[in-house]
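Take a look at this single chain in structure tokens; it is the form predicted on its own.
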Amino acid sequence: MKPEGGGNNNFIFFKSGLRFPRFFPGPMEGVMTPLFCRVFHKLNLTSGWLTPYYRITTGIPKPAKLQKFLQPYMEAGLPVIAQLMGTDAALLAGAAGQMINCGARGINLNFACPSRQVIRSGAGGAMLRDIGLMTGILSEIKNALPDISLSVKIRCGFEDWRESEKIVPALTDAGIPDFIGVHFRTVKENYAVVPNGLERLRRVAVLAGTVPVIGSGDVFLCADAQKMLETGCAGAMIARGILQNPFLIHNLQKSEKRRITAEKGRQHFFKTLQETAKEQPDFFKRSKFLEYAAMIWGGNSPQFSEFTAFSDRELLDFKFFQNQPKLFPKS
């Protein structure tokens, strides 16, 4: 399967009936601000969203809170899957129903987050140590909301990636998940270099059987996505890769002739950040702008050093191009 082309090849049709892009941004807590989402919509850099997790602890949030959370992702009319995190099945089922009522097209359960604070609470990646609790939560939500798109995001294991040999069949045997998002590292590995990540995904895809696997981890180039599909994954959620090249998903959906170079894409993305912040001043936060610059070019780059010396006005007025070349080449 080639990660380029047009039409339905760029989408997956899940058994729930949800049509969702084959490549989409992986959820990034603290990165996916209203400004970030608005720029992605302006530049048509995604065809759907999986939100960062919404933590469910002691109660079901009021609809107004959930609507505020979902609004930046939903404003362009794209399909949105809301990610929930928690350990209480009844509360998660109630929150899932509220998210659907607020316009989410599906629910994804986070069993993957490696944050120490999250792990200490028993949520996120810690759930991988309690297969019964994970499957129980899936069943409770599906019983309450039988027609929704319900999926999970996991890592290959908590301590050892071979834990996937038990985890994945347990999640798929009930026939509930629309898909399983899988980051090929374990919770303990966090973001350490893993030499056999694709082989892990290949094994997970076999274990999942007919349930689509959406791969995650170290997709920075179109070639990386191609290799991920060759493991048997149906698609990829791309996180850090779209920070280094915001047009990566765009490029995966286009022919070679219509692709945007990484540097041109970075410049146009940041230029659109500037324009959008001027249009919507409450979106502008200097610390977040500099954080984006550091993620896009690197904290040790000349570009980032230059930006840190700018005043707020200079940061918003900096000109990337003298002649403003066209973003898209002629076909």
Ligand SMILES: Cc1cc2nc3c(=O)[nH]c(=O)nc-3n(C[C@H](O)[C@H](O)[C@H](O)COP(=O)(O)O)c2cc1C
The other form holds:
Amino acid sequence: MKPEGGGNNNFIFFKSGLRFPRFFPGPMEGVMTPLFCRVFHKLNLTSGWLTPYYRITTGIPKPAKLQKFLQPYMEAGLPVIAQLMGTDAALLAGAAGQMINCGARGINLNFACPSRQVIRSGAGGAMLRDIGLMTGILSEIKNALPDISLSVKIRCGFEDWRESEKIVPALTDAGIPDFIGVHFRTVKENYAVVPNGLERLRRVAVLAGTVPVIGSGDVFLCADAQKMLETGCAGAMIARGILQNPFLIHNLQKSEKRRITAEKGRQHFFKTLQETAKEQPDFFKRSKFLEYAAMIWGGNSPQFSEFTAFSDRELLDFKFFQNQPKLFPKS
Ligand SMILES: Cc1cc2nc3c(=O)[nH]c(=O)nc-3n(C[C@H](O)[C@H](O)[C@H](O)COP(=O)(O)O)c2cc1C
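If the structure you just shared is the form predicted on its own, then what does the corresponding form predicted together with this ligand look like?
Following is the full complex, with the preceding chain placed first.
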């Protein structure tokens, strides 16, 4: 593990002074709803958030809009880094200032998103093709807000992962980013299987020098996260893995004996979704519940097909087992 990403086992102290969990949920636009965040808070499944992207296109959003965006992440008092996506340095700097005024503890720039619509607009992963634009945006925000925690999220390249040889030093040389989040695939690879993801991260960690690298990609088990740290990454952001096992980040902080099995974790997560949607009915959306079930158990699973036949009431009342055991039985 890189000493520069200092801190204890569970937290990293970035050079801006921000204390942030070593393992945290990878941002997932469309998945991280207010319901999702509330459930994560109730079950204590994270100690910090990096939000999904907020797109900045034509103007600086009003504080009320940004507050509404941030509120679900901030409600438990955890540190929140707001992710911005855009191509206009002045607008991004303005929006970053507003996000900080609204309570965000840091700003992360999305230079990673592979969505076709985003790429067509020149934002997200398309920015990897214009190193000058990326570094220009970083400098403009740093000049406007010198004391904030500023970071980036990239993929290893646009077409070829070896583009990281130029991209990473350009982003880290000025010493601006607090950390660099790296999904090891290229934009072109989208979510294809890549055999050398960890090797790529190992190289990126060397290229980043003293700037901590937070790895991303294919962490589904505690052992995967450990392997990611062995590449020199200071931490990991875990996206799809926390749907397949919502207690994965929790488990990374516990001894093997005290870990929650994936299936037990999925059931408790879904049960807490049900309880929370009953407490706050405007949180309930049938399509979202089914989407979560598909992501949690798989779109071809018997659980998911059973759920699709349920009425809304049944979706909310379904019990996995009659006497649900306590999550943390007193020993
Ligand atoms: C549904 C979904 C939405 C995502 N939205 C974002 C996003 O808003 N910002 C971002 O930086 N990454 C986003 N990602 C990428 C993930 O954070 C992560 O880097 C990627 O999925 C690889 O990690 P994983 O194998 O742990 O899923 C998204 C991924 C998924 C599956």
